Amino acid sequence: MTTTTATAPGKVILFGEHAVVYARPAIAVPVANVKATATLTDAPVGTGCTIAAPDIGANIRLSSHRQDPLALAVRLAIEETGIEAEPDWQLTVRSDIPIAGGMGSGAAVSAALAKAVFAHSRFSAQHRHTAETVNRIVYEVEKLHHAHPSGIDNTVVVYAQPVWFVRGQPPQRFYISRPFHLVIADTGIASSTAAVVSDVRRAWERDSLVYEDIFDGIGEIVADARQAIVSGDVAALGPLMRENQHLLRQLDVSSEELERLIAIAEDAGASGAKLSGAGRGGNLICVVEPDSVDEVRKALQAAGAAGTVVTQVGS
């Protein structure tokens, strides 16, 4: 029996979240520290195909779970490399990304799926595209996770490079002249990612010009975080995250524990934070320099993150 085993890492958006779903741009950046992993193996013949997710304690067959999210990202995988029939094989993913967080997760499992059908199969020797197939079938899956997705985390999982993404073009992959750090919180809460794209939405429907108001001044932050990471002004990104982290407020996604758990990491010494992905509760960001990363990660875990991650950016 042959086995392939296939990797996605985890993102978080450092600028521009919500409002990259109004056609403004946004910034996003692989965090290489947490990944998910696909593992196939060929099963006896006649036994067709079933997907094992030990972490969510879920085993699919891939033949009666049509909508699930994992049989179809290996389904719409399978249909991309021409076998017909359905395959006799066993996969098994695993992640420890963080769920429900705004670090991709789902997306980072449905790409680690497809790229190990695609390996497995050879499709990848044979396909000039893999990546663009890849990240077409993450973000058809990524339908059945959030109500509206962006398409971030899909290009950011995929493509797992820093990108500036305007939803509806070719994600930009630019040059960071100076790596910076980030430590990365978990609050511990669950966030729905769909739940909360659906609120902003409606709330923008109500009152769109008020909204269109707040989603220019996000994007105008982005490219001034843009301009400050191409041009190696690393101090300048702590700011633009607090003016960030003020216009989300005013779109109702933050909450009282990512707005205790900002104070405290600015308090420890970051230069700024702001909540990363849908809000109400996930994960929060933090721009930290190199010395006081220990200092900033200890303060968020003694105030009760369930988790932290610290990772550079650029190399």
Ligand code: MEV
Given for the second form:
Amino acid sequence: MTTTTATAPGKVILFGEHAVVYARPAIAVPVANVKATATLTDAPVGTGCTIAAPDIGANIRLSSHRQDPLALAVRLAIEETGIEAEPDWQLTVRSDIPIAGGMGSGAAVSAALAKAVFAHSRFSAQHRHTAETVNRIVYEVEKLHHAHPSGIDNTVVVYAQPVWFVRGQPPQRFYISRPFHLVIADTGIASSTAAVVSDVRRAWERDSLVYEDIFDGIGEIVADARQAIVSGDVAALGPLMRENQHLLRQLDVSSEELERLIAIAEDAGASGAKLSGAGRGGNLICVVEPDSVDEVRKALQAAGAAGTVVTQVGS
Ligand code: MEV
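Having displayed the form predicted alone, please output the structure of the form predicted in complex with (R)-mevalonate.
Entire complex below, previous chain first.
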């Protein structure tokens, strides 16, 4: 009986969420401190394929939950390997990525499951471009969660690399010439990406000129941020985050709690902060000089953030 393990990291969008759904660029980075881990063990013959996700109390049979997101990831991966009969497998997936917090927990869980299937069936050893296939599978699962995913979440989680992403184009890697620190804080308020993305869509349909202008403004900030990251101008990132947050507020995707924690982080020394992901709840990110990391983190914890993660972008 063999066991295979596969992981996928969390992610944060540094700049460009929401506008990225409307074909503007966005920048996202993996967060390796948090991850989803899938294990796959051969089960006794005739028992079929089951998937357990103890963190959310799920324990499902592949054959009876074909459209469940966990089952869909596994089923699409099995189809890709060419295995025809349902295999006798026990899959278990665990994750320490906050759920519904904008850190890509759903995408990471799907990616870890698909990667475990590929590794166990030796598909990854025999095929080139496995990451592209995992990415395609995870994107299909993302569509169950919301109707118009840009594809950025699955891309950064699957490739586990910083990406410059434009919908419909191959993701581009870019060089981080000077590492910088982020403090990520969880508001503790679950946010449905589907609901927030459809609210923005309705508002865009009503008032497309205004919204297109905001998306253009965000696109320009993202381009400036890329330039700053590539040239090592870390000092420019804080002000760019503030500008991006100003436009996210105009999209009506911020919330009182996000604004309160953003103000606390900036008062405690963050050079800039913004929501990350869909907004309304979920996480905020702060770009922080190394000397201020502890202070910003402590201020956010004292103000009631549900969790904080410190991560370094670049090495
Ligand atoms: C969600 O993490 C990011 C959004 O831009 C939606 C998407 O890109 O699919 C809000």
